[in-house]
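Presented as C-alpha cells, the chain that follows is alone, the form predicted alone.
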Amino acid sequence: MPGSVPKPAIPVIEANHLTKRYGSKLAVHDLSFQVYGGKVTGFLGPNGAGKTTALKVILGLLSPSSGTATVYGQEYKQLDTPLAVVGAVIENPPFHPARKARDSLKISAACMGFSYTRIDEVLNLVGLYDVAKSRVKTFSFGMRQRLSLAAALMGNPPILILDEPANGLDPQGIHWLRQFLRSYVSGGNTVFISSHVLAEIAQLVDDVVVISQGRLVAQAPVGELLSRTTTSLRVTSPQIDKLVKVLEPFGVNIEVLAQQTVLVTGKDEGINALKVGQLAADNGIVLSELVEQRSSLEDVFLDLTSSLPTKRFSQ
C-alpha cells in the first residue's frame, strides 16, 4: 500500500533487564537483547561471561532471580510444545558409548515425546546416516556434535539455540557447521549460537549479541564490526623525522615503533600505503618498508569485552 509504514521486526526471543543471581555472585546483570527470524545470531563473550546461564534462563531450565526470557512472546515452559519449537544443544546430551546413534535417538525421541518416523531424516540432515549403526563410542568429537544436533531437530523445530557447538571442531567440521546453519535460516528459520570466539563463527553468523561479565556490551550486525577493524601502515625509513612531518597534516596517528619506524594510522580511509609512498616520493623521502596492518575481529571482540558501557548499533 503506498505511503504505508513497514512493520518493525519482531524478536522471536527476547531477554528483558535478566538478573540471575547465585548467592553473592551475579552470572547474568540486567541483560536485555533481541534475536531475530531468519537470521544466525551469535551469542558472543568470553568464558565465563554468563552465555551458558542465560541459555538455561531462555530454555526454562534455571529460573532468573528478576527479568524476563521469552520465546516468541512466551516464557518457554508456557508454550504448548516447547520441544517442538526450540530444539536445543547446551553441554551435549550424555550419549551412552557403548549405544549406537540410531538406538541413541530412538531414546532421546521417546523421552521428548516424538516419533521414531523422524530418526533417519535428522541423520541424514546432519551427515551420520551410513554410521547409523555404529556406536557412539566409535565417533569423533565431530561426530558426536553432529548426534547432539540430530536429537535436538527431533521436533523439526524453527528455532536451533546452540552452546558452543564449534568447541573442539577442526576446520572440516566448522566448515560443514557453517554451511549446515547457513541452510536452515534459509527456509525462515532462526539460530541463536553462543561462542568465545568471534572469529570462529563471523562467516556464519547475521548479527551478534556480545556479553561480558554478565552484562550486555553490544548488540549489532556483524557488518558493524567488520567496520570497526581498522588498518594502519608500518614504514621504516632513515628519513622518518621528515615523514612524520609530511603525513601530520592529515589527522594521523602515529606511534613510534622504533628508532625509524612508525605505525601510522589513519581516522578515515584517505590514508593508505599507496598515499604514504607517493608522499614519501613527493618528498623525496626513502622507504624501507611499507606494511599494511589491518586488525582482525578478534581485536575488534576483545576491546568490547574489556569495557562495559553498552555498544548498541542499528538493527
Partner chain sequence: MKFQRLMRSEFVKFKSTRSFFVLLGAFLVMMWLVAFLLALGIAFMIALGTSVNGSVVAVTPKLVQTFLISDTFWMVFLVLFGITVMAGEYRHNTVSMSLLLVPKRWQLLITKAVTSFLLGAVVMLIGVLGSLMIWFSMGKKSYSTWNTWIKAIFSSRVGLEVLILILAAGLLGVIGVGLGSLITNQLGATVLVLAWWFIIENIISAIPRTAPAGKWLPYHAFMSFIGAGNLFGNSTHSTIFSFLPQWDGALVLFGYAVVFLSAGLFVVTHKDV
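From a predicted model like this one, the values you see are computed outputs, not experimental measurements. Residue numbers count along the first chain shown, from 1. Each form is matched to the other, and the largest set of C-alpha atoms that superpose within 1.5 Å is called the rigid core. Compared with the form predicted together with the partner chain:
The Cα position of Leu287 differs by 2 Å or more between these two forms after fitting on the rigid core. In the core-superposed comparison between these two forms, the C-alpha atom of Thr138 has shifted by at least 2 angstroms. Thr190 shows a C-alpha shift below 2 Å between these two forms [criterion: core-superposed Cα displacement of 2 Å].
Output the form predicted together with the partner chain next; the form predicted alone has already been displayed.
Next up is only this chain, free of partner chains and other molecules.
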C-alpha cells in the first residue's frame, strides 16, 4: 500500500564531500553529513577539528575547495532572505563595539524589512532588553553571545546554526540556553549546534555529528552513542592472580591498575559485579573491593575522536 510506506526524512542541512584546504593544510576533508529537521543535532569535535570551518562553508563565509553544502537543497548564497531561513551565531560575536545593542539589530531589521518592534522582542527573549541602549563594548562576552543569538533570531528562522554558543555563558546562562533551544525545537525548528565539550550539550541533542581532524568519525542518534558505553569492574583482591585466571575464559579485558587491583571490562553484558562476586565465592577468592564503573558519553566521544575511521550508525 503506497500510503503506508514512511517517507524518508529529508535533510535540511547537508554537506557532501566537503573539503576546505588552506595551502597544504586540510581543515575539512571529504566531510559528508546530514542534519534533519525538528531536531537538535550536535556538531562535535575537539578544538581544531574543523567545526567552525565547516559551519562557515555552510553559511557561505568560506568557499569550499571542493564539495557542496546546502540548506534546504540550496547554497546559502542562493537564499533570497537568508536570515529568515537560517539564524547563525559564528565564533566571536560580530558587533561594532561602539554601536548600541539595539542599533546593531536595527541593521538586520532594516535589511530584512522588519519592524523595529521585532528588535525589542528578541532582546527581551535573550534577556538584554534592559541594556538595549548600551554600547556593545560595555558588554561581557556572555552578553555579546546573547546579542548574537538575538541577531540570529531576528528573522524567526526555522534553522539555527550555533557555533559554541555556550562559550562565555555562566551556568545559569547555559541552563537558559538549553531550555530555550529545547522549546525552539519543540515548535518543529532545527538546531545545529557545535561544541568541543560533549557534556555541555549531551542533555540537549538528539543526534550527533562527530568530526576529528576535519573528517567525519560518526553520525548517529545520541541514544545510539549511549548504547556504546561500557561497564567496567574495579576489583581488588589479595589473590588477584587466581581471580584473573578464573575470569580469562570469559573473554574479558583485564587491565592491571595496581599490585592487587585490576579493571575488568566485559566485551558484552555477560560479565557484571554479581557474576564476578559469584565466581570469586565459588573459587574461594577473597575480594576486598568490587566496584562497577560505567563509561560516560564523554568516553565514547574521546574514543571516537582519537580514532579516525568513520563510524556511521543508523539514522
